[in-house]
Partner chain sequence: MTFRQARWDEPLLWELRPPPEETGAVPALPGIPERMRRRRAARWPELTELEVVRHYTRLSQMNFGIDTSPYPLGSCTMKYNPKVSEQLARRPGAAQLHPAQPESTVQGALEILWRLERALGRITGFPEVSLQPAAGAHGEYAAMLMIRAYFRDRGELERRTEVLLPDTAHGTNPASATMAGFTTREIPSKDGCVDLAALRAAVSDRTAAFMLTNPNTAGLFEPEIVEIAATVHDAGGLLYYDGANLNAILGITHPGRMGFDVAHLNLHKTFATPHGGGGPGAGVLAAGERLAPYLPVPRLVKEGRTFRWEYDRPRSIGKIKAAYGSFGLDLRALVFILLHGEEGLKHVARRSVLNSNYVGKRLGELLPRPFRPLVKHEFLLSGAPLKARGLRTLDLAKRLLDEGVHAPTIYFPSLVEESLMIELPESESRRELDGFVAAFSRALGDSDANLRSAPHALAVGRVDEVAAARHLLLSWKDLRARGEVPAGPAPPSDGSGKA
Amino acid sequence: MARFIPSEPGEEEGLLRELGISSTEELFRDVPQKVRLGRLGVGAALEEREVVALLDRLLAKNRPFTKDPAFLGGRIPIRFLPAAVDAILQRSEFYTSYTPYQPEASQGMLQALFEFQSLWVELTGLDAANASLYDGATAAGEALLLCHRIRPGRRFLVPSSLPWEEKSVLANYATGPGVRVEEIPFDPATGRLDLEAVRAEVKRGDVCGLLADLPNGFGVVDEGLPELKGILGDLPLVVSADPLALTVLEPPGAWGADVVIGEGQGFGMPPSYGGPLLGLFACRSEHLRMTPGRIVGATRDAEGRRAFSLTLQTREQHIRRSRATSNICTNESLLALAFVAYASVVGPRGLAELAQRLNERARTLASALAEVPGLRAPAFDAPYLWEFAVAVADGNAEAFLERVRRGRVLGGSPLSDPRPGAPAGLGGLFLTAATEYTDERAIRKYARLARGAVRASPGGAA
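Structure please, single chain, the form predicted alone?
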């Protein structure tokens, strides 16, 4: 590894003489000993070959999601990624300069971002989309801020079924403008949003907007959501939508949504330990100048040729500075390129067929789990697509999933909120999902392990 170290011992001694000190330790003499870390426990230097071998041994301890059956539901789906997506991403003209902070960004990258925006606009039925945000959760936070600009109330309504991680991010965003994030209950039989509760909260006043998700945190496709705009009136309606779901469902813009956000990871990006992710954001044209981030537009150059430019730049690093709509938003250009590359490679028909195929596999999975004594699958009497909630009779979903995991199956994601003081009402529920890797063999193994996991629980089924 010596060739990677920029200075030899003789050069180091010369630098110390020039500085008038005898050792590198003297450089840090002003730092109190009590705040120093001490020795890091790093072993002796290794040759490059030895470092590679060590890293290979460490990496071998990981278990890829394709090695064992995985039924993890949630906002980070497991999808098969066509090789063409990586082939496009790794082209040097995209891979080495993908962040258009300046107006002189390349036409190729600007066109890719314009196509990304156009795709999200088409899926949502809204007027304009920005050139992406960090992830779906922070896109929800930015939507809250946008709602507060439109209607400066002090209450923002969300479903209590919204994943706790997103509620936590929303609460952080709400602190700045002094907004309270308040939860609307769900129908215990169907998992749907309680529309009468929404009506009552709107009547109380001081509301700046409402967020609903499609599908919701239980995997339920809430058929009552199109009624929300009639209840809200001129209050902003935000819909957090799964992009794949929008290939088979009516776009939220058609039934009154003012803002549609989402998590784009499922289009072209692997789960990869939970990141990187991609935030999607679209809105109606009247709210355009209040949106976060930046927007790429199409125009004509001096010779009349089609060209692209950064049309709106509301970020603090651009022209807005202190008047920026957000100072913590960014664009995820390479991931936005992955999103549009995946959608283009699979195609409109392929995406709709994928949604249908996953729905069929989810129904097979639900039927198999429903036959396990001690489980109720799905937990709610409502439509779902490829993921659904399952209820565990003993009320301890985490323990059930851990017992299944010991059999080398990732059975799902617990829906309980682990934050201190959070309600314990969802402790018996977990979210499970069908993926492109879900086959009959994997479902049979899961069902067999589920039976054993239920029997092993205190007071388990016979």
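One more: the block was the form predicted alone; return the form predicted together with the partner chain.
FYI, this one's just the chain on its own, none of its partners or other molecules.
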């Protein structure tokens, strides 16, 4: 611990002498006795060696997803990370710096963030991106607030297939302005958004915007989405997109999206049990001044050199306070650097190949699971990329996945809302994903365990 707080003999005494006091206790004489504490009870300090031993003992109780075949995804993909990406992130000039308030001292991070913005603009087909938000779900929340600023309706439409976590986050972000998050049903055969239902809701009025996801919560690439703008007219359209999907799919900006958000952790960061994550956010120029978050711009220095700085700060909380477009201050800058570093190391060809490979493996996986009696894989008759929903005949996806897990395969994640009293609508579905670690052997093992798991279910398929 001495290493973390300077404790050279006499140093503190010297500082106290300069202040004309004899003990640090005197520095706290303005803290009323009534609120002073005795012991906290957090235990004594450990040596670094002991901390490492303790943490390693705890971490050994985890089973990393690389040990067993894991078919987990959702917004948080399992990807192989080239060592160069982490080597860049470990430059401590980057990771121990603060928000670049003094641009002259922070050109490195500012340029990296500018490159990150440039890449997200390129992928989304929109005009401008910010320098990151917390995660994909809160980016959806901020997009809702932006929609409400553009069109002050009191209803925000989302697909009922949206992951329950995101619906819950959205419901919270909707609280302040008094917006209701309303669900649009999906087509039971294809899993696609019911466009007629969208049309009807828009006609009913009081809508401030709609969010659609690509792929959606079932992994479905919904080819109806490009028709949404025609239905919404001048109501804002938000698309939540997988960045890898945008390397192969037509950018939503090209078919009318006003805002494109997403979860960016899959570009350059390990899942780390869910955090930190990276919120992606891009929009059209005309809405820029109403958007949340830090934005980096290019400009010049006094000598006419190219330079970068934060810009449009008059939208932000540290200047605008209660009238700010958002309360966000700290964002996910280091993950934005990871995002652009990953995309650069892997390169555009590498990412296109990755998308191809994952798609191939997902199709192999789907064929294998489709042969398992009692499973419908994919659950929907629709195009998908590397993830798809699977329906379990007995309606209990959790139990199926647990039985598969006992054979050491992580087969996917249930789509139902685990909160008591939540609608059981998606109870029989789970999402499964192909990853770079998914090989033929893993798929065979999964299919074998799946057969056993279905047989073992009460009244399951024979």
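Note that this is a predicted model, so its numbers are computed, not measured. Take the two forms, find the largest set of C-alpha atoms that superpose within 1.5 Å, and that set is the rigid core. Numbering follows the first chain given and starts at 1.
> After the core is overlaid between the two forms, has the C-alpha of Glu50 moved by 2 angstroms or more?
True for Glu50: a C-alpha shift of 2 Å or more.
> Would Phe28 count as moving between the two forms, using a Cα shift of 2 angstroms or more after superposing the core as the test?
Superposed on the core, Phe28 moves its C-alpha 2 Å or more between the two forms.
> Aligned on the rigid core, do the two forms place the Cα of Arg39 2 Å or more apart, comparing between the two forms?
It does shift by 2 Å or more.
> By how many angstrom does Gly421 shift at its CA between the two forms when the core is held fixed?
Gly421 is displaced by 2.9 Å at its C-alpha.
> Rigid-core fit: what Cα movement does Glu18 have between the two forms, in Å to one decimal?
A shift of 18.7 Å.
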